[in-house]
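One chain comes next, on its own, written as structure tokens: the form predicted alone.
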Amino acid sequence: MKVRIQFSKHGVVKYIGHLDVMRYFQKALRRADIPVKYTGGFSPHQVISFAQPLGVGVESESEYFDMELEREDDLQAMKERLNASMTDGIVVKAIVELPDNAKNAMASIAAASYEVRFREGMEPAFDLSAEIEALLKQSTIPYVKQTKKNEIEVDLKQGIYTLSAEKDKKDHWIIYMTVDASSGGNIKPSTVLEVLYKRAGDKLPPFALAITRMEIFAKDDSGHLMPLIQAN
């Protein structure tokens, strides 16, 4: 049996880089009594494969990994045992249960969307919506990413599906973005607003964002974007 698993990280858990979440994981499984299957050999593990490492600092309404079981259990039951043995701050919000021939969570990432807020005191002082507007009209939007070995300029156009901003009712900024997030071409958020900032003759502050990842999607038959899970 395969099985999904959706969960949201937020508070000071944000801090804990990915492996130590991994590991947490590994050890909640054991706690909650889910009959996850081992590997076979001198050295077993868990059958489990997250869907994309996650930024420490970054927050998150749906991160999610993929397990496999040793035999039939109830999924709410599974749910609610989790629930139980995790710490303050990591929720697991669904499971659902997957095809055998269902592609892991990580090959599946196409994009993922973000909420980005401004830490107190280091909003831009320039109009951002206006500066997004004026940016998506742009036939190409060039940026130099470093490699270990050089610098390549990319062109960050074809990967951002959706990028906008709004004034929240106590008149600070919020960005709303969806971005490629594939092995290929994955756009950080601050990425973007590096541009941005650039764009308006200014430079992005140092840990100036707060940041929430919001969903993860792949892509259907169709290549339209879809969460991970689908809402019943």
Contents of the next structure:
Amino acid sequence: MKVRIQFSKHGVVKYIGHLDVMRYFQKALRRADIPVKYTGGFSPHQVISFAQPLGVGVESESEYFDMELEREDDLQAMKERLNASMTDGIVVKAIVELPDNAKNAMASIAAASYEVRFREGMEPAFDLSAEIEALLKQSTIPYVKQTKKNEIEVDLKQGIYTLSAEKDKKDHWIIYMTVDASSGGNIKPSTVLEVLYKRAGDKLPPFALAITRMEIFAKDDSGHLMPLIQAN
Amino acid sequence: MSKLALDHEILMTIEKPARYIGGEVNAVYKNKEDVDVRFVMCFPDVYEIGMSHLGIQILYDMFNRFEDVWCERVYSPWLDLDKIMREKNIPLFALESQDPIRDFDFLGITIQYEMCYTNILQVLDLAQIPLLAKDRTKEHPIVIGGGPCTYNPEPIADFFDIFYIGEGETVYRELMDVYKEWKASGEDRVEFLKRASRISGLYVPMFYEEIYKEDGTIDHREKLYDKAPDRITKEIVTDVSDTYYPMKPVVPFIKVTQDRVVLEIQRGCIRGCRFCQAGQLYRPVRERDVEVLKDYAIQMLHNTGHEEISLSSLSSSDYSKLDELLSFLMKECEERHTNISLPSLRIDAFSLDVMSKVQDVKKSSLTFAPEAGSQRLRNVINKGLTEEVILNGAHLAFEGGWTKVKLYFMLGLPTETVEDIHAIGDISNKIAAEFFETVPKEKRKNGTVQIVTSTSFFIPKPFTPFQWARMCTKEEFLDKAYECRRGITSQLNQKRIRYNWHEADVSVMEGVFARGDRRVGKVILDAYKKGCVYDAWGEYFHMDVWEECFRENGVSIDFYTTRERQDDEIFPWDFLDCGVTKEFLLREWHNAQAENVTPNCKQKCNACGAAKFGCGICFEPRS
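Please could you give me the other form, the form predicted in complex with its partner chain, since above is the form predicted alone?
Now the full complex is given, and it begins with the chain already shown.
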């Protein structure tokens, strides 16, 4: 039996890196007596695979991993047991069964959506909505990407699926975006903000953003984005 | 756990922010309004080291079972955060509540090795607590130290209000009650310390003074509070099967040094190796009931989700029910897909059988710790391991497919000669030869034999028969390491032997702290003020700074290390009683010089003095 687990990550646990979140779940699965399948040998490993790594300092509404079970188990009961063994800040939101022939969804990740806010006192001095509107009208969105060895110019246009901004009741900006998260074309939310700041003749200050990943998507057969919890 | 003491920018700038956020699985959260005493337990080293320590987990669990106490944790901030905290004047905080430590009632510090002394000062300093006990007021926490180094607390006596001598499970409850009474009374800080000093096992250093002779040795100690005890006897748990044990140890988010369930199977050691401090301090041997251990193992694996369990004791092979315990664990662990990490067991048919079942023979290695190369010197140190036993063990292991062997020795032991040093090469070579004889060429499917021979430098420790011994200088140590290497490279099978030796500078400093007195305290304080911290981490140890501080304070390193001690010298730690008497240790010191072997506690009682605690091996029938 193959299942997909969706969890959220909020609060102080956002400072735990991807590898440590994996270790955390490996131990949680043992605490919750989840009948996860193991590899053989002297140091057996659980057959689990995580989706996109989440950056340190970023919160999330929707992270995923898949696992194989040794035997059938009740999905609701598993979810309850897992949540009973969680630490504050991590919540298992759903467990769904995958067909046995489900392809590795982790490899078919196409996009991710984010909500971005500004940390206290770090709101931009310019009108974000207007900059976004103008940016989306550009025929190309060039961005100079720093790699270890050199700089390469890439076009972000194709990778930005949606981008908008609005102000909340307290007059604070919220930016919504859905961007490419595939292994070849992944776009970081901070990159989009950098480009917007540059357009406005400003520079994004460090540590200004409070980012929450809202969903991870795969593409269905017709090319539409579909949340990973529904894609299999 | 929603608030953090460090802001986002700091957490995103430093290495491994998860060291400082708390909130780990099984961490204990209480409402601070609901408790009378706030205690913070500190291991003065980086989180990954501190979180691997069983003692803190035991005491953390114990304190938090007390309804009126909330015990939290703190570790040494790493140097990146240390710098930021000083720049921004951020007070050191406890992991759970993230509240400043200076607002707590108690700061408990476990002192596991001498080279952490500057880290103790770092913790006090960052917590904004005066470094010297005499400068603290009612506003500051009570700073209490525990752990093996408190068996000679004098070099760090000025920094602590109280030392807890012995096993932590016994008198902390009483101390908490005395503290609550005192707090209600409104009396001054010294009055609390006076009350604490009358609790058994607690030592309040400010009530005593060391008076020295003209030659610099101790003449006597003077009491500054007449009701403080003359001698302090260590605390001990008489029934280790019926005491506190952490069934829900805290599970760190990040990978720590001991990322596993630790099952303490017994305390103490029957062996009586003359260089070993733990072997004397924790007498008598007390075994935990095997049924209790089985139950602990299952509960702890379930509550932590750890993928590995290991056994802890000074000499696991001496645990009487080891077969039964290991058989049980192997069965349970196989069902749970959990690994067993074996402690260094005596190599024999039984242990090899167990090892072959739980480890990959191709990858794992055998460990022998002969400690000395020649039989003569092994008799001097009372290490009851013979060459025959080692070669037999190696023979069996090579037949079983093992190829890797690790050997541990010490250089600079009392009475050591150049022949003893060369014998290290001889025995390493004989083990390699044993492989070539045991495994014919066509059967060497796991490759050829690989021997790693390591030497450390011998440091005389308090409460051992070698507390009278002269320690070598750095130059002597390095000459010995050179001789040892020469001994190895002259062997026929030298290509199969790799040789490692330990840093000599750190060993010299450890030697000073181990047998130091109160005059060493100001050197430690100065070295800290000049930037020494994390001395246990080779790359941050600055011998030149330490030497400068000794010079400036007019304190001689050699006085503490290379000086020969007379049989009747008064040592800084003589006022402590760990059960083992000074008469016994002196008898053992003379036995060492006469190369006499003393039988172990299972064979015969040698009247060391530990029987006065009325428990353990002292009251069991002997074989």
